[in-house]
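There is one chain below, alone, in structure tokens, taken in the form predicted alone.
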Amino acid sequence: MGQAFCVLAGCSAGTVSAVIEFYGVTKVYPNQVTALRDIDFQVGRGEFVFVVGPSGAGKSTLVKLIYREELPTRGRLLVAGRDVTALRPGQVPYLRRSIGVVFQDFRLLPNKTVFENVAFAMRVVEASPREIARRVPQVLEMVGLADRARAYPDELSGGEQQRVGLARAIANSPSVLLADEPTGNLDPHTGLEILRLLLDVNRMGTTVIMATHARHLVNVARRRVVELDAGRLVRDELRGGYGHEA
């Protein structure tokens, strides 16, 4: 986690073996729907974890809690040793600087080019023009879009748009990358390409959590699998497969 966040949030010195920690986390929405029930699990630095389960199991809610889009109703959730529910509003942006997010629906800015979409994520964290000019071509090269920097989102395929989303998510070198159904709008072959990119990011040391119902991707990768069903954690398996039908 960045030094600025530690200054504001009071991180202790030294490393934290678990970068994400859920302790008895329950989430009940205002309409009384319980999305998560007493969730307990930890994710170590550098892990790749699939979160699987049928629609409505609580996968997206779990992801949103990590970057504080939502708050738990009960329980504790720690990111790099800090309880995110205890952060003051002014500290939340510093938490999010250390977390990249890839969405199912891409969420690109339609009136900005590929380069500008990625650069925008860096401007938000006040990166210098020199750093933006250096870093954006690097991440576009990494996701195979170096030759599409001047294209607009509506000129790209779905797979290309998702690669832009991934480039944007890793532009600020986050310690944690969250991918919420990143292949849900893509065909199986293109989804596999996105998975390979996520695995590449993970090999460089980034912790990756991918919520998905794509059975074939989970079975190919054979990484840690956390399964949710009706908001409960029902399986946590190293080098697991998808398990049950979505």
The other form holds:
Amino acid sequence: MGQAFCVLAGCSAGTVSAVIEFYGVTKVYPNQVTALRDIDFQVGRGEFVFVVGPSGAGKSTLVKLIYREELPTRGRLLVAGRDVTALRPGQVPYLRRSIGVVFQDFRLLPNKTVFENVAFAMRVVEASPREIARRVPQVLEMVGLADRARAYPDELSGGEQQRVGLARAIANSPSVLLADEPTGNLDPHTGLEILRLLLDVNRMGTTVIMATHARHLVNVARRRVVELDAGRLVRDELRGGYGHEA
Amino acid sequence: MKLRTWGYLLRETAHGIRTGRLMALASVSTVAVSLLVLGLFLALVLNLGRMMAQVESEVQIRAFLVDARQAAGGGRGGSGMWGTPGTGPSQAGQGGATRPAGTSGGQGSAAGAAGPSGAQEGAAVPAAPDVARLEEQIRNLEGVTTVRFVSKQEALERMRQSFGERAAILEAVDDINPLPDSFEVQVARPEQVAPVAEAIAAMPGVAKVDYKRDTVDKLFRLTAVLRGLGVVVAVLLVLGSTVVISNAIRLTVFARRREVAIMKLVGATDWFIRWPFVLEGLALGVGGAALAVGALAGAYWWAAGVAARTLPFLVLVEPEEVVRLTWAPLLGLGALVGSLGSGISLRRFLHV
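Same protein, different state: after the form predicted alone, show the form predicted together with its partner chain.
After this comes the whole thing, all chains and molecules, with the earlier chain placed first.
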């Protein structure tokens, strides 16, 4: 496994540690829908990976398994070396503190300002007020919203809202950032801005996994591409495009 | 959890209550009314208990002795068994001497007074019970605190007094006084009444034993019924309040589902997420209970005042006492209802 991973990732054995490891993972939902079949792949620390495929291919399920919103039906899934299937419920929050998640629908709190939305994520993991006061402007600056800190979500454009979502996802400095169709609700140009920000985050050392079917973004970025089709992993390419038909 | 976290959780709790004002009001008033009804039950039971204690403390066994005349008329023999004539007075005198001062003087003299008459009658008809020995035997029974001899003359005198103006009708029986001699016996504890009464009844020379068993038994039964009813009512009201609180919490959870989802996502611990809802339930329950205690104090104070004016012979438990005895159970029940209600909602609607 590790060998295959290193061949794909272009690393030399022993220098890279995998941060996400799928070993024969299958996910069957209670309604008997099989979302993922026997998935095997690993993501190294600091990698940027696109997960592509048509709707219903299992992209979202794959993301949910990583932050343990769902549990695998079969197989082993390690995140930062820990088997998520073996986590006690009380340990799940601590796993999630090492993972940031960005969603297609932003999921901001409408009655809180931009600043408060980001601060909320830090407050609920009991960060100190001083830490919050230092970190929130920093991440807002990073996503280019320093001047919109007092605005409410409904006063922002879609792209700006998603940047708030991204700022919130990285506020607690996670080692992995998951993005589930982060540009799905945005026009191509704005989507590209979000992709640039995700690449920035990745450049600073965060592992990024982005599920998308935005063909143009994948083709622009030229990063590792994992393709799913009907729950099967059908392609894992180091510097891939969206697909052969592209 | 850190101290500032508690500050945050309390603010969130207050925010939750404000958000669901109407439902919070509904829960608080439901809890208040339920616990008030329960509190009134408690006050009733307390008063019945007080009444029962009073009746019980007044419980007196009256042991009527065999009337010498009747005994003679009935032709009962065995005079030796009941003591011989002449020993009555001397023993009564002895008893008076050996018994400590206080009531004994009166009793001694009563016995002494009865002695001669008994002896006189006994001289004619040798059947009078040995009063002094009986008194000694009764006194030696377990639980007996005081024994008082009431001569037939004294009994008639009492009757005369209770008849007041119409006492004249008793003149007809003055000569033949049909009332028997008797003992008034007090025991230390209510449950000792029955065995002591039986023991006295078994003594030779005792014709009949009487005590207010019926009154005590009736009060006992009434209290038991009220207690049972109170428990049933309490259970129903607690269930109702729990449902209402659980509804209020469910609405709050629903109103804050976005926050909860994000909290879970970024790794807030389960208890960090739960606490504001649990505290909200507790606040609603305890708040309702506090209102109930206040209302109970007011209602009882008023009712006790009315009762004191219209039924002056009733000795009610003081309002302060009622509040002192009920506030803790009611607040405890409020807290229980609150945490139970939020617990149910959290289990069903907050999957953390």
